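Take a look at this single chain in C-alpha cells; it is the form predicted alone.
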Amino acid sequence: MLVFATSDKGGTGRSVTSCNVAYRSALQGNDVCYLDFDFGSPTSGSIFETRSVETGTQRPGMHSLLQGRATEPTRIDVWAEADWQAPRLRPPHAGSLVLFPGDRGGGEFLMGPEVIRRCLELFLRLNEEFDICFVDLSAGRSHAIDAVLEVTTRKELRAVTHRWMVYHRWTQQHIVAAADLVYGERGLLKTGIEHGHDEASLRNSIRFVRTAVQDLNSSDLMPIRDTQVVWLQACDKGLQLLAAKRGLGSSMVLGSTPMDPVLQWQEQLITDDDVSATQIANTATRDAFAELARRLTEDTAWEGL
C-alpha cells in the first residue's frame, strides 16, 4: 500500500503525525517505510530522532535517486539507528521501520519523464518489500504531488492500493485551504483526472485528518472563563458546518489528533514510555495515532461515499 501525506498549508502537523502513524503501524506488526518527498525541507529524520539525517542525508537520498545520480538511496533502520532509547526497544511483534531521507541541501525540482520512471520503479520495488509505504509530500501544490498523481495511473501500479491523507488544523483558514487542495481548480481531484485517474476511485482514496483539535470537555479548559467556553463551542459548531459544506464532513475524515503539549514544543514520536513512564504525553494522543494507523488499512473506512 502507498500512503501519500499532504496538506495545503504548513504547520498542520503533517510530518509529525505521519511519522507517528508510521511508527504505530510498525508496532501493530506491519513492515513500514517512510519516504521523505518534502524535497524543499527533508527533515523527517529529526522526528525519528536519527540526528545523522535530521536535515537530510549527505549520502545519496531521494533527490539523488530520482534525478539519476544514484541507483540506491540511503536507508535508515529507525529501530537500530535512532539516537534515543525508546525506538531501540523494538517489541518482538513489531514490523520493520525504515526511513528513506532526502538529500541534505536538496530542493524542489521538475519531474520529467525520467524522474517519473524512476519514481515508478521505486514504488514498485518498495511495495514488494513493505506492507505500507508512507510518502511525505510538501505542503501545497508541488511537482512531487503532480508526479505521484501521474505515477499512480501507470498500469504497473493498478493492483497497488494507494491512499491520501490530507491534513489540516481545526480552524477556518485551514479548512478552506484543505478543501481547495482537494477540490479546487488545481486540486488533487482535477489534476488526478487530467492524468487519467477515475474520479470516483480517486475521491474514495482521499481522507482528511484533523490535527491539534482541542477537546472542549477537557480539564485543560477549566482555567478559562465560562464566556470563552461558550464562544469556543459556538466556533466549533461553525467549523463543523463549514467542513461539511466544503466536503470535509465526518464521512470524509479518517481521524483526528488532540492538542498535546509535547507536540506543541517538540515534534517527536510519542512512545508508550512517554505516556506511562515519564508521563510527558497524553494517552489520548498515543491512542489517536494508533487509531489512525489501524483505520489506514481498514477497508470500511475507505468505502465509496
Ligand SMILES: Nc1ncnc2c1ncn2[C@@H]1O[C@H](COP(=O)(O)OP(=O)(O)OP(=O)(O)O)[C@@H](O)[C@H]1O
The other form holds:
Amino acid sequence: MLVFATSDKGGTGRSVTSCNVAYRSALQGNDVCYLDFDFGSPTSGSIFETRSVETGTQRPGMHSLLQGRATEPTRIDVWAEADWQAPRLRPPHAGSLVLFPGDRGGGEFLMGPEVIRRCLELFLRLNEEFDICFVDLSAGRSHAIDAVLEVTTRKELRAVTHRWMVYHRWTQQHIVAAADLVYGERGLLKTGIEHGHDEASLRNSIRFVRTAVQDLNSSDLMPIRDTQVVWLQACDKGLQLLAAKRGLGSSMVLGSTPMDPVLQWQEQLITDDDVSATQIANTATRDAFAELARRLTEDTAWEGL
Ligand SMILES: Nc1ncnc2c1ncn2[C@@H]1O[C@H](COP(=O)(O)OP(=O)(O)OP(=O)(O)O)[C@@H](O)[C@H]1O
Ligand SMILES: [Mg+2]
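Output the structure of the form predicted in complex with this ligand; the preceding block shows the form predicted alone.
The complete assembly is shown below, putting the previous chain first.
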C-alpha cells in the first residue's frame, strides 16, 4: 500500500505524525518504509533520530534516484541506526522500518516523464518489499503531488492500494486551506481527474487528519479560566460546523492527534517508554498514532460515503 502524506500549510505536524504512524505501524507487525519526498526540506531523518541523515543523506537519496544520478537509493534501517537507547530496540514481533532520505542540500525539481518513470519503478519495487510505503510530500501544491497523481494512474499500479492523509491543524485558516487543497480549483481531486483518476475512487482514497487538537475534556489541560473554557468550547463548535461545511466532517476524518507537550518542544517518535517509564509524553498521543496506523489499513475507514 502507498500512503501519501500531504497538507496545504507547512508546520501542520505532517512529518512528525506520519513518522509516528509509520513507527506504530511497524510495531503492529507491518513492514514499513518512509520516503522523504519533501524535496525542499528533507529532514525526516531527525524525527526518526537517525542523526547521520537529519538533513538528508550525503550519499544518493531520493533526489539522486529520481533525477537519474543513482539506481540504488540510500536506505536507513531505523531500528538499527537510530540513536536510541537499548530498551527502544526493535521488539521481536515488529516489522521492518526503513527510511529513504532525500539528498542533503537537494532542492525542488521539475518532474518530467523520466522522473515519473523512475518514481513508478520505485513505488513498484518498494510495494513488493513493504506492506506500507509512506510518502511524505511537501506542503502545498508541489511538483511531487502532481507526479504522484500521475504515477498512480499508471496501469502497473492499478492493483496497488493508495491512500492520502491530508493533515491540518484545528484552526479556521487550516480547515479552509486543507479543504482548498482537496476540493479547490487546483486541488487534489480536480488535478487527479485531469490525470485520469476516477473521481469516486480518488475521493474514497482521501482522508483528513487533525493534528495537535486541544482536548477540552482532558484533566491534563493546563489551568485556564472559565471564560477561556467557554470561549474554546464555542470555538470548537464553530470549527466543527466549518469543517462539515467544507467537506472535512467526521466521515472524512481518519483521526486526530492531541496536543502533546513533548511534540510541542521536540520533533520525535513517541515510544512506549516515553509514556510508561519516563512519563514525559501522554498516553493519548501514543494511542492516537496507533489508532491512525490501524485505521490506515482498515477498509471500512475508506469506504464510499
Ligand atoms: N500532536 C502534537 N502536539 C504538539 N505539537 C505537535 C504535534 N504534532 C506535531 N507537533 C509539532 O508541530 C511542529 C510541526 O510539525 P512537523 O514538522 O511534523 O510539520 P510539517 O507539516 O511536516 O511541517 P513542514 O511543512 O515544515 O514539513 C513540530 O514542532 C512538531 O513537533
Ligand atoms: Mg515536514
